[in-house]
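As a starting point, one isolated chain is supplied in C-alpha cells, in the form predicted alone.
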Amino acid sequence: MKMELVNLNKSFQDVSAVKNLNLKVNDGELVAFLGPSGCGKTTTLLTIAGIYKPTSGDIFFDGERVNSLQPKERDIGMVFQSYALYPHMNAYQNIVFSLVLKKRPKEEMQREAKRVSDMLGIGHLLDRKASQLSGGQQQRVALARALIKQPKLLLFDEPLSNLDARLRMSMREEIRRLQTNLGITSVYVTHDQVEAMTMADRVAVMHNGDLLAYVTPEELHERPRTLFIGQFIGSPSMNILDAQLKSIDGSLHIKLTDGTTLPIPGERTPKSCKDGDMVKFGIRPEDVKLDSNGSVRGKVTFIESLGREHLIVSNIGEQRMQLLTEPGNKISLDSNINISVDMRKAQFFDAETGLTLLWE
C-alpha cells in the first residue's frame, strides 16, 4: 500500500500538534517518525489510523481519500507501547480476537494463529495468559495479533519502549525482518534514534509539530538540515560551538571564541556567508581526535568509559567539546590536551535560524 499525507493539520483547541504535514510512504517501505516527546509523531500516527480526525488536510491510501473511514475500515494493524493485551485471555485468544469479531470459522482461526505464531516463535505459548508472559513474549503476541489480520499498513507506536536494551535489539531485528519478508508498508513511531536509524528506509524528523526532514538515515546523519537535527541525531551528540568566519591569507577560516582558527576546506564553505559573519560550527565527537600537534587546546573536565572507547569532555575557552578516544590513554581530569578537528566533516548552521549553511 502507498500512503500519502497532504497538508495534514491536527489541533487540540488552541494547540497545533501537527502543522501542514506532507509526505509519501512507498509500497513496502518502513518509515520512522522520530522526535522528542510532544513533537506530533504519535498524533500523526493516530490520525493515520483514524483514531483522530484531521483538523484539515487529507490522508490517502493507494490514492483513495480515507479521512471519513473508521479505523476498522482502513485495513491497518497496530502495535502499541503498552501491548494492550486482554489479561483474561490467553495468547491464542488475544491473537485471534479480530477474527472472532469477523466471525471467521474456527479452523481458519487455528490455521492463521499457527501461521503467525510460528513466524514469531511463540507457538508454544498460545495457552498462557498474558500475565504469564514476559515483556518480549507479550510484544510478540501483540505483533501476531496485528499480523493475523494481514493488513496492508502496519502502525507501530513506540513498541519497544518497555523492553530492556538487549531485548530491544533482538526485537528491532525481528520486526525489520518480518516487515521486509512480508512487504507490508509500515510507519514506526519512536523517540529512540537508534531504532529509527537502524530499522527505517526513511526517517521523518518532527519537532513542535513541524516536519524538519524526511530522508534516509545516512543523509540524516551526514547532511543535517537544521541545528536541531544535528544535535538530536548521533550519540554522543554533535559538538556545537559559536564561531566567526575569517578570511586569512585569502582562505576562509573559522575563529572560535578562544581565538583558535581552523581552515575550512573548499567543499565545506558556508553558503551566503561573508568574512566576519557569526555561525554555529558543528563537529561530531568521532571527528575530533587527541593530537599532540593539534591546534585546538582544551582542558579535560569529564571522562566516561564506554567500553571500547572513552568519551572525553574538554573546555575550549568557555565552550565545550566532546571527543572519543581508545582506552588506555593517560588522560586525566584537569589535564591540558591538544585536539585536531577533521574539518572535512564540519557542519555550519545559521546562528539565528539554525538552518544549514551547507546543504540545499
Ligand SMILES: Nc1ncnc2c1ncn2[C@@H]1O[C@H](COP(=O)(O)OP(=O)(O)O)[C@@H](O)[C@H]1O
The other form holds:
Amino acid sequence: MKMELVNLNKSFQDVSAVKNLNLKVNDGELVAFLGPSGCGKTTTLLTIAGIYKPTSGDIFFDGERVNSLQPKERDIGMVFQSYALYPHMNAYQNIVFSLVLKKRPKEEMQREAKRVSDMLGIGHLLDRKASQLSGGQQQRVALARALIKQPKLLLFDEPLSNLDARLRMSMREEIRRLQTNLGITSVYVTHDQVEAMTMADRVAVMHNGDLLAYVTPEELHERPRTLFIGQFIGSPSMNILDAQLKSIDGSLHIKLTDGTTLPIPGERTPKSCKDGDMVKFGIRPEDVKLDSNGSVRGKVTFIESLGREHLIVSNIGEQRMQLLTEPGNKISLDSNINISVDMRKAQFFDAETGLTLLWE
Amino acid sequence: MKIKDYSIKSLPYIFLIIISSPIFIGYLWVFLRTFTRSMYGMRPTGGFTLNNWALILKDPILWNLVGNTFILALGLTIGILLISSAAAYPLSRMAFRGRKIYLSLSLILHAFPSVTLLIAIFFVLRWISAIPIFGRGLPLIGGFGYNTLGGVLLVSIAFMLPLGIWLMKGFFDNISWDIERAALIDGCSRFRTWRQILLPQIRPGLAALGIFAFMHGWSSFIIPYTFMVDARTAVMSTYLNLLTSGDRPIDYGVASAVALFQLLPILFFYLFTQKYLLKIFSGGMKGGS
Ligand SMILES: Nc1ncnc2c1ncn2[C@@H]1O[C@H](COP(=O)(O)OP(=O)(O)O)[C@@H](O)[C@H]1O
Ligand SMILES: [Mg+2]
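Would you generate the structure of this protein in the form predicted together with the named molecule, following the form predicted alone above?
Let us now look at the entire complex, which starts with that chain.
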C-alpha cells in the first residue's frame, strides 16, 4: 500500500508537535522516522494510525483520504515500545484478539495464530501471560498480534528500545526480514540512528516537528543537507570545526583556527562562497588518521576504547577532533600527534544557517 | 542485654495496647452482655442465658431489617461500582470542556460535611415522591422518594460518588495509554476497550471499592435515620438506635445482640477482604489529575 502525508500538522494546545509534514511512502517500503526524543515521531505515527486527528492536512492510503476513518477501519498493525500486551490475556488470546472482535471462526483463529507464531518462533509460549514472558518474547507476541491481521500498513514505535543490545541487533534483522518477505509497507519510528540506517529503505529525519531530510540511508550519511543531520548521523559523530576559506596559489584551502591549512579537492568546493568566508568544516572520525606525515597537529585529551578501535579526542588549537585508531598504537594522554585528514570526505556547512554548501 | 533489648522493643506495643483497650473492652462488654441477664461493670450478674439471642432471632422485624440493610449495602455497592467506573474513564482518558472543574468540584463535594445538605435533600426526596411509580411504587426498594429504601440508596450513592470516582480515576490513570491504543487498532470501540481491556485491569480497584461501599452501606446510619421515618421498617442501625433511645427502659441484652448481629458480617467480610482494601491505598491513590 502507498501512504502519503500532505501538509500534516498536529498541535496540542500551544505545542506544535508536527509541522507541515509532506511525505510519500511507496508500496512495500520501510521508512524510518529518525529524530531525538520529543521531535514528534510518535505523534506522527499515532496520527497515521487514527488515534490522533490531524489539526490540519491529509493522510492518504492508496490515494484514498483516510482522515475521518477510525483506527480499526484503517487496516493497520502497530507495535509499541512498551509492547502493550493485554495483561489479563495469555499470548494466544493477545494474538487472536483482533480476530475475536471480527467474530472469525475458531479454526481460522487457530490456523492464523499458528502461522504468525511459527514465523516468529513463539509457538511454545502461547499459553503464557504477558508477565511470564521476557521483553524480547513480549515484543514477538506484540509483533504477531500486529501481523495476524495481515495489515496493509505496519507501524512501529521504537519497538526495540527496551531490549538489550544483542537482542536488539537480532530483532532488527528479523523485523526487516519479515517485512521484506511479507512486503508490508512500514513506518518505523526510532531515535537510534543505527537502527534507522541499517533497516530502512528511506529515512525521514525529524527535528522539533520539522522534516529535515527524507532520503536513503547512504545519501543521509554521505550527503548530509544540514549541520544537524551531519552530526546526528554516524557514530562517533562527525567532527565539526570552524574554518575559513583561503585561496593559496590559486587553489582553495581551509584554514583552521590554529593556522593549519588544508587543500580542498575540486569536487568538494563549497558553492557560492568566496575567499575569506567562515564555514563549518565537517569530517567523520573514520576519515581522520594518525599519520606522522600529517599536516594537522593536535594534542591528545581523551582516549576511549570502543573494543575493536580506540577513539582519540584531540585538541587542534581550541577545537576538538575525534579520530579512530587501531588499539595497537601507543598513544598516551597529553602527547602531541600528527593527523592526516581525508579531504575527499570533507563536508561544508554555512556558518550561520547550518545548510550544506556542497549538495543540492 | 537481651532482655533489656526486648523490653525496649515492646514498649511501643504496650503503649498502643493501653490506648486501644477501651475499644476492646467496649466490644467485649457488648459480646458478654448478649449472653447474660445483667452486668455490673464488666462482671456478669444473674447468670448466662441465650434469651437475648432467641428474642431477636425470632423477631420477624429483625429479618426484615437484615433484608433491607443487605439491599442497601448491595445496592450501594453496585451503584457505586457502575457509576464510578463509567464516570472515571472519561475523566481519566478524554479531553472535554469542564473536566478540570468537574474534578475539583467533586473533590470539594467529597470534603463537604453531608449533614449540611440533609434538609435540602429532604425536599428533593419529597419531590421525587410525587413522581408516580418511580417515587414510591417500586417493589423491594419502595421507590426513590422520601421514606423509601430506594431514596436512601439514591442519597447514599450520591454522597459516596466523589470518593468512588476519584479512586477509579486513579486506577485508570495508572493504565498505559499504549494498551488502549493497541485495543483501538485491534478493532475495539471506545466502550469495548473500557469494558474488555481496561476494567479487567482495575479489578483489584473495583473489588476494593466494592467492599468499601458494601461495608459503608451496611453500617450507614445518618442517611437512613433521616429519610426513613419508621425505624422498624428501616435498617439495622436505625433499629439499634430505636432500641437504645426510646422512652421505655432499655433492654441492653437485646440491644447488644442486635449490635453484635450487625457487626459480625462486617467483621468476617473484613477478615477475608482486607488484602483488597489495602490496594485502595497502595494502587488507587497514585496518579494525579
Ligand atoms: N498528548 C499530548 N499532549 C500534549 N503534548 C503532547 C502530547 N503528545 C506529545 N506531546 C508533545 O509533542 C511533542 C512531540 O512528542 P512525541 O511525538 O511523543 O515525540 P517523540 O515520539 O519524537 O519522542 C513533545 O513536545 C510532547 O511534549
Ligand atoms: Mg516517542
